[in-house]
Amino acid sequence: MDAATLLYQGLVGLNVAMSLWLVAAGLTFAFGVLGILNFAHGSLYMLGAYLGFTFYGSLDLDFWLALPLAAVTVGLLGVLLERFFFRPIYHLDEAYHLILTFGFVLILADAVRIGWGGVFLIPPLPSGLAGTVRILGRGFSVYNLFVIAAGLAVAVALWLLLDRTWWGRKVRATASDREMASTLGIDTHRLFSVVFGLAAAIAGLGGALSIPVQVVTPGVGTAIIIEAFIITVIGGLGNLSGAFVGALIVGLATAYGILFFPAIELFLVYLIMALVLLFRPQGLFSGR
């Protein structure tokens, strides 16, 4: 097998990785700051996909307007969920978080069935992002290149926001010690709402980005949250850098698994997770 084929498959893996990163980033961000294991995060991704389909596929809004609209709408829903449902259970054991968020998985799945029905939905590709380009002698989707760029842009934006701004310093201080942050005058309740809303918006953006290349169904959120949890386990719960590396590992393992071990491609990802749990149970990048 030649080097061009290996490099091309790596590009395929990078596309898979960036799609998963957009889900894992919000999941990790919320857990790292709020301590909430949000099993319904995949449902927010699903809702972003349905809203993206509605804004772009049904209402014929410009694709570049539909993306932020879907993300902002899901983000606002995240703020409401944090304020009225998650805030009262912060002090409880994480098992209660999982029970509550799993309830929202069922609620949101039924809500989209009522609102959009149970049929598969997929809009056309935006005209400016349709077609392919030649990379390493093969055609590669322009839209997939856009998804890779969007994932990298989100990673850079989160890094700048958390490491280079005063608000990011407050977020990191609150994640380290909530009581001390509150004593120093940080409005932790407002901060938590913004953090959870931002995490939800990232998931909504990921869902909206998926619609031209992936069918939208009520079960799409459940499928992707499993992969997002695998990524956070590999990278380390609550660590954004770990989630990014975990997404790269899962994406590349998926792409090269299809190429070299198609019969056990799905098993490879779980094997990697099992090995990480066996030898480094706190994840490759531990710490919240």
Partner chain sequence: MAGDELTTLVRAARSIRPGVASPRTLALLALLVALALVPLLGTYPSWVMSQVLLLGLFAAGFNLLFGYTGLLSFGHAGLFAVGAYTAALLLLAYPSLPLAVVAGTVAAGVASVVIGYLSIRHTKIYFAMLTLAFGMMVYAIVFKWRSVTGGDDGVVGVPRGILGVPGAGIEFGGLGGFYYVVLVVTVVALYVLWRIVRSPLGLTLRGLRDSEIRVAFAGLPVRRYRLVSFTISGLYAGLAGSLTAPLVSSATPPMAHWISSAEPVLATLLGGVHAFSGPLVGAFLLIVLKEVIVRFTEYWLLVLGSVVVLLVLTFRGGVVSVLAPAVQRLWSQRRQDG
Second form
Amino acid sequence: MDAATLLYQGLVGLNVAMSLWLVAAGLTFAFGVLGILNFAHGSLYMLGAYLGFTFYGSLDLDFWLALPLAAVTVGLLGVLLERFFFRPIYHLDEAYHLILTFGFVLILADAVRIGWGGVFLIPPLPSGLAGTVRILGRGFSVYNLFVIAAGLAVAVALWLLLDRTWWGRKVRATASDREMASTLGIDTHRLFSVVFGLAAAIAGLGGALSIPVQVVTPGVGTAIIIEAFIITVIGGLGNLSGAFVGALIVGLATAYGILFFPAIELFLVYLIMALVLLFRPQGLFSGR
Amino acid sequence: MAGDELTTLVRAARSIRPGVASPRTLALLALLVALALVPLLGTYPSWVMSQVLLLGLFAAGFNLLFGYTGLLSFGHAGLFAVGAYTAALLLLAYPSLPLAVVAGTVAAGVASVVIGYLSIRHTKIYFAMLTLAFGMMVYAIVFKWRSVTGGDDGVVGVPRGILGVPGAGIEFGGLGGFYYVVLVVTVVALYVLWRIVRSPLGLTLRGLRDSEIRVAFAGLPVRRYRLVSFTISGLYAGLAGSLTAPLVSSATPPMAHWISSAEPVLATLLGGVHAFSGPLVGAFLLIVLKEVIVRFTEYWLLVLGSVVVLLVLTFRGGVVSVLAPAVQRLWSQRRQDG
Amino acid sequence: MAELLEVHGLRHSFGDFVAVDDLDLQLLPQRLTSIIGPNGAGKTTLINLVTGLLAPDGGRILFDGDDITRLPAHARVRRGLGRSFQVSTVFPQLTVGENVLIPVLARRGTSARAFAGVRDDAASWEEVERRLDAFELSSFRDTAAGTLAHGSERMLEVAMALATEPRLCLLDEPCAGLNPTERRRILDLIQRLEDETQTTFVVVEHDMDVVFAVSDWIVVLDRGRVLSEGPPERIRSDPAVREIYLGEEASS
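Target state, the form predicted together with its partner chain; input state, the form predicted alone:
Up next: the whole complex, starting with the chain shown before.
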């Protein structure tokens, strides 16, 4: 195996990583601030994919319009979920958070079956992003490069939002001490709704981005949530920059795992997850 | 104080009336008789009730860990699958049901000790994630180890074997005979579990759920007790799995998937976390509701999901917590009337 | 008289904050000792280190002559080292009787019995009744501990610590959140138990009047070290102690 192959596989891994990051980002963000580990987060990604398909593939809207439309719709649903279903259970044991959100996994899986039926064809690539470029002597899809760019853009945008804005400071204050934040006059109820809506919107965006290259089925939600869990665990529950690196690790491990140990690639990611939980439960990249 | 003396008196009065069974005992006997009569109704009821009993067994064992010890595992499907695959492979090689069930349960017990030993270092969400990871490792193994487990096809054509060893045992002849095996095993296993729950061990586990630190400062090794609870619940998962494989004549990867780990969670929640009968009632409702609802709509998951959401938001005690007081009221009313 | 507990050069820090700093301490049996000191003096950290809730950065802890520095908490309890907590650790969903039964069974070594009925163990229940009676909790035997009023909950917390029949019992602010009457009641009870049983008590307490009234010996901690120790009358007149306390009062 030559160096070019290895490098090329790295690019493939980066692509996988950025798709996963778009799911893990919202999951981690919501957990860090609201303290809810949302089993249904992968289902929101799936919903984004179906909506993206409808807006772009069926209604024939412009791709650049379909993307934000899908994200915003899923985001609004997220706000509703937070307001009417999560808010009453924050005080309960975490077990009930997991079980309630699992209820939504079941509901959303059937909801998309009702709304969209079975499996779909893949819509054509948007015109500007079709075709391939030659990288390291092989073809690499322009669209996949775009996905990588989108993942990076979301990472930068989140970082700017949380680190450089007044709102971001309020979010961080609330995440570290909820009660203190509300005594300081922060409207934590509204903040939670917005945070969860934003987290859902990112998942919706990730889903919508996936439709030109991936078949979407009602099972996508439960498959991708596990990978997002793994990433969130590796990064440290609630740690956003950790989740970004976690996504890179899982993406690259998947890409190289398929190359080197195709038989145990699946086992490998769970092993990594278990090892991190056993020996670095605070995540690989936490100073604490 | 007067109330206390009164209850003592009533207890004493009851105990000197031997031969008169309590209403609870009578109800239990009636239930057992009804369960024993199920095969007379035909194959379909036996099939449904076998599933109910096995899910009830799985969920009741699971609830020792969840409801009594306070640890939510999302990896018990992995232990269930260890039991199912072990029994399935053994039955194909040597069709003795007792041997397969014992081997499947023991294998799941061994897996529980290993997975449990590692997982009980954490509690709460970290415990849930760790068990999920280990359960999915079992899934990855059965999915990928094609030469032994049949990969995504699973182990198929599993016979129910015979009650005994080949050459010397009873053939089942239809589902009815197998149903009785499931019934007897379930009843015995549940009785054992019921004794455990009411024992000092059961009390210690409930203590762990409420206040771990106080258990430690009562002088008890907290992790060892957590492991005991995990292992017992794993044995029950394995026992249920090793009987499920011959029931459905296969062992397949979805049995090990984390989605299947949610089944005992849902059954327990539906019936009630804080009652011994909760997981059993829940298993009955889950399976029977499913059988009924799929006749009207294919969107069974939508209904189930809505029920779960409703339960978490309103009746976290489950059906038993709503019904039990009502039944009790009814009893005391009738007694006053009579 | 041989020391019941000896602490040598004990150290523990949280990040940059040194909570217990090279601390030496000896406790004699049958001498009701109070540990006092301003907030952040290291009182609770010291108790946590002695009882095994925290691992020290350095130093040694000897209980009855044996080195217990590396023993886990439950093993220290087995040797006769009990404690209560500042924030109650009762089992909220269990009845008050069951709360006391757990440590009783643990002491009798029957906690792991899987097939005996809890209800059939008459001897253990009798002991539970006796203990509830001593703490004026008998009428609550069958109520869930989570529904107790604060004062009764503090009583239960101490009753549970004592149900392991410790030779040394460390009570971390047993009167936290109680009114003066309840405070008095709990400390009178402790004083009586000190006389009637083989248990030696160590109490962390804020109320100075109470401390000076009930203690045989007072240890004053400041910034992770023993500032001064002695019988109440000597501590009362110790200028160094007066200074940290008056200083604290003046600044607060």
